[in-house]
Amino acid sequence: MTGSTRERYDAVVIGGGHNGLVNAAYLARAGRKVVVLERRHVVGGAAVTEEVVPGFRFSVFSYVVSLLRPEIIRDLELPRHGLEILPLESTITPMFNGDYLGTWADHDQTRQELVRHSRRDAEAYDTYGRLMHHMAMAVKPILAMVPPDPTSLAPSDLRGMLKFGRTFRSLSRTHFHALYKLMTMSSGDFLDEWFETDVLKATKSASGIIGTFMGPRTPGSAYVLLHHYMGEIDGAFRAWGFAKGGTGAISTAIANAARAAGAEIRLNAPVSRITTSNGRVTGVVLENGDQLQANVVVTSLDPKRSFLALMSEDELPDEFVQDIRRYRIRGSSGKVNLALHELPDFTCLPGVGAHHRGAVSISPSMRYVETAFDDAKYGDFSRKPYMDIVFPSVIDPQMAPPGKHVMSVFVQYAPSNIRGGWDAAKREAFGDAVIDAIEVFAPNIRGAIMHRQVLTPQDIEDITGLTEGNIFQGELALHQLFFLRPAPGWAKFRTPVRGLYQCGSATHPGGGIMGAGGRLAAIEIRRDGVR
């Protein structure tokens, strides 16, 4: 250990992702001395660029953004530090017989689509995205409150779970039924109720299984449908962007704005422990030694790793170690990023087009996505995996070098428990049959790549610091939502440590590049004037 120095703060926040960064973006607007401490060299977290091959950059694990909450882009002026989100314009199935299935920004596009496969399904297109929208609105407000304690009889909780009611209480009938079938049912079950066409509820049902450790006839997944509907671009809910530079661009924007307000940035700045003394926190102390004393210290990490690794088990309440320790966080996916000489050839949509501008999603059936997650249940990796797959380069030109593009693979599933623990010979095999499963539809795939990048949960643990890689700290399961999450009775954004805070997805209301868990942290902190 080095010679140390002590330093004093308002509030120190432990990681840069982009919860970190919102956090302190708003405490330093609030006036207070910040600092952020992060253990890489780049701030970001799971939302990071890199240059992973020269002259090729790489979102490395987020990938795509649309959950970044419009308060947090409005307030702090993310614009003006740089962000710039670029729309993506499809999304694309194919089929094993050679067809597809589109879906575009256009509506009349996507019906003319619908109906070729299906006519009934292309009315009911219409009226179940007429409902899903009521339900993204009715959730909303939910989005932007702190959990009320419902055990609680203090005027805050009370008010709290009164204007919760009233969010439920004005649903009509038929919505309460359809919300209430939405936090309970499977996401392949919900989509029976509304088409026919199985390439239509492979596609839409994946959006239920990303990032958990849940197949799409898993009860709870159709939550996590609702959770990825509701995201917005511009006040256009369920539209998916991509940020001009790459995800690393959002946090560098949100880091702009938290410089901008006076906060510093750290990097390089691993943190060994939390430091408390009679029940509340101290500071922190990094693995250098130094010592960084404050009243306030927030944690944008998961809470294993916050309370299981940084802190003495015996500075904490017996019940709430045990809450943190049955809190459920599996990793289930993994990335495959890529760096082309030339474009995937799709034979169901031959030579460059339009669909290069959007998603690919390899969601062919629904025994296929449900199949890749048996793999996973028993403790290997998906052979033949569902993937959502972008292309960067194609919206982005900086992304790659002039005639070259990169490709984004975000895989389900990899599982973070395979049998045996991941090694490079597993990781080269996950690779492999992810590039195998991609061949299937565009042959030319193997020849294109001149770079892979293979990431297991494993690698993400490692680079990034998430529990088991899952890239919503924690899945989003009932009974890890609003009120429960992280644990009962701590999910206002507070500890059992006076003065300690945690921020980071975990917290309500969820995972996703979405910045909405810091925000309202750093609301909670001046709610309570602690300095």
Contents of the next structure:
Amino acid sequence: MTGSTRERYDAVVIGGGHNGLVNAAYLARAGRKVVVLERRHVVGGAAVTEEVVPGFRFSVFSYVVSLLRPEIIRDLELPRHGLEILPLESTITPMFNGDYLGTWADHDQTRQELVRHSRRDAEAYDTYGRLMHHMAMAVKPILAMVPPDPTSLAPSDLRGMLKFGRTFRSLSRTHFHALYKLMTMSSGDFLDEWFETDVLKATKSASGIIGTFMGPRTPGSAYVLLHHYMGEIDGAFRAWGFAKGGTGAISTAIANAARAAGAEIRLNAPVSRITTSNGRVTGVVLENGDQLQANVVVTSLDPKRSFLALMSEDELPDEFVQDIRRYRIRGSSGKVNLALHELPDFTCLPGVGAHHRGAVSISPSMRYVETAFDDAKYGDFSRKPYMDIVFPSVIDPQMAPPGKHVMSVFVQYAPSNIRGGWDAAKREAFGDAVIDAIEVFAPNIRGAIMHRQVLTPQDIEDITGLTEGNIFQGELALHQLFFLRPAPGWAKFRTPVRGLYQCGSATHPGGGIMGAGGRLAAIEIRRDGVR
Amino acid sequence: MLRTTPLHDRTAPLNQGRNWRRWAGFTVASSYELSHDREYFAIRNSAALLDVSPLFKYHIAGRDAARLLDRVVTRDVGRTQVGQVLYTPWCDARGKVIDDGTVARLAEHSFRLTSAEPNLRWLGDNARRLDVRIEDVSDRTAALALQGPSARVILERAVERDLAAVQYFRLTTGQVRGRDVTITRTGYTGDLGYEIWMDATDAIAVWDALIEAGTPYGIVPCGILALDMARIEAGLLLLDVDYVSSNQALIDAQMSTPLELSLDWTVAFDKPQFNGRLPIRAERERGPEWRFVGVEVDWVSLEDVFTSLGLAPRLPTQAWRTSVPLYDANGIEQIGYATSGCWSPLLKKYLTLAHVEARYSSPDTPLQIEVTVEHRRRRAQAAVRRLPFFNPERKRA
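Write the structure block of the form predicted together with its partner chain for the protein whose form predicted alone appears above.
Let's see the whole complex now, leading with the same chain.
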């Protein structure tokens, strides 16, 4: 073994995304000797900031923050380690008739705006907001909880089910019914019960399709609506923010906290194999041949990569392998990052204004969004895609050279399994479709572009390693949540291999820059007492 | 930008301190002068002119208009006469108060409802299968309140007719400088007063006419700070301050029933059906747990708290709108909370409006109230009082 080394750790964490880093930070704080292995030259996974063009810093993939668990911010003292979250306060949706729909931070302002479209909806909006608040309150304790197995009679599972049951018992009848509907209905149908303004429903339902291969009329999409509503900042639900320095700054803050607690983080250290012996994990082998030994290995990668790529099937029970094969990932979104010499000038709100400090949603009608899905359903990217646009440089001027801007465009749909596979020509065609669709509402966009970075699901997979480029490491569908995430019987961060744990977004409670999986897995590892 | 009322061109130049506050998405003057004292005394001694245009206003018309309102509000609308105005709360199906306002019967099948919060959706939901048209006329209707002992004489000069026949909570129509107005003998001050309703485009002309007619009588444009003191003296509830709409409440404990707000007199139990009737009737049987009362802070006791620290008593110069704990007479158990309070320069009393457990609600029940003096929480003696604190003969005369 020339050049390769053998080292011993208490725990090896595979993947330096936010969950891996959170996990390592918690383990290090508990006194474990931990190493994080990151394949790329930068920590963060899908939460990275990179200077793609000199002077222009892109939140390359994930671009906003809301779901990051407050207990993690407190425990890891992330503000001290550099985390600063700036408010992202508004959303506007340009419409085909030259009008727009806006929601703003101020209640009076939002009401005034909604009244323009429908007095009835303006009133319903408040009631809807309160209902979602109750729903978020109901689900919030579950986010911080290890999912119990309802089929098990073990005391810890029974206790967990009891706690779970109490959460729902505490709901009033109407709230319970609403929660049931959210768990089962399509976001479109759910919103139809509340609103009459098409563009309002289109914009709201869009948050029910983000990161999933569903349309606003697909049953189950209402849950994603709630998932996004649960984001909280300083205790307030549905607050979305933008990390100063881009989402990579969040990863950096967590990495700083982990290092401060004694964790080691190795960059450019791709893992080739998880090693086991007699049903026990023994460590990992890096692509450079280095072997790291540990009784605990934690993977923050998605389950297909962890179990089907880094392990051989004979190390795992057949049933588990089948479940992981069946686990639904399906990439559905792409990303376009633009360096601009001027901000887009929206026909509906000419000039530079407060709307550039918030999100711009390209979801002019329910039909538009559903049609966007139709393209994807049949194997194409959306010719007229749904887009969620933010201008990080308006919120944090250091993201771009003075007077210049960066624009982040989340695009859906871009199916990972596009007909004929992704190639350079398709990528450019996809980028063109995005610019065309923006140009309808902001005619100056094409001329404002200095540089364009187009990321297809294939690119996302190639760069971050996320299977099919799915931003949630697997869809947030009811059959893949809670005690079924990622597989029945293996929702408690453990795996069939002793000492091998999982902590990525594919574990409960799921995607977004949440960190909950990383934290809960660390708690479970400590509970098991393996060293 | 927040919206401005149809009177903004007149009110803005008068606002010496540029003291604006929000009301239902509009900016209205907190006070026009640098201190609101003169505006407050105008309400009680001459006449105050207030821009109350931000109120929500709905026009409800059609064969079933009274039926709709009777489903929604707790008072008996069907039995009102044309030209009558009712103050009323309205409730959800559980009998929890959503909002309160006035219903004016403009004609047999035509009503105007005013409210603090938007209610269009609620009205629409209740109007199923009824022959009724509900129109939100908030934006095209401006409203002025002329309140105070000289209100009648000023308004008579402006409309050029005698108003003695317009009784308390009745309405009439007239013209001010050729502009049509509806005049209701209502207000939020507990004094002699009128509210004048007109097309938004006529508001400035009417304002000018009233100022001109009122100047010899000492009319004073008046902001919300003075109004807030007057309405406490009058024992009038304020949504979002004294109670939370059941639409806004996050938990049941934040909600109130009409009986808990001591609005028993507004509930027409003999009406066949209205939202919340059964739960409210059941509550009447067992007796409400809470009551809304006046609580007067004992001067001597308050002075003692200050004197013990070597200070002279310091009184609030404005009405406050925070929740202040109330305790039993021994200061052991918290039995309620005051939600508004002010020093009444007229009555020379420290008044609060409060929610107390029902068994502490009879007049003159001794209580204690928390007062913060020099950064420390202390207690002063207080007592329950019958509302309104101030109820002059001229209000109804």
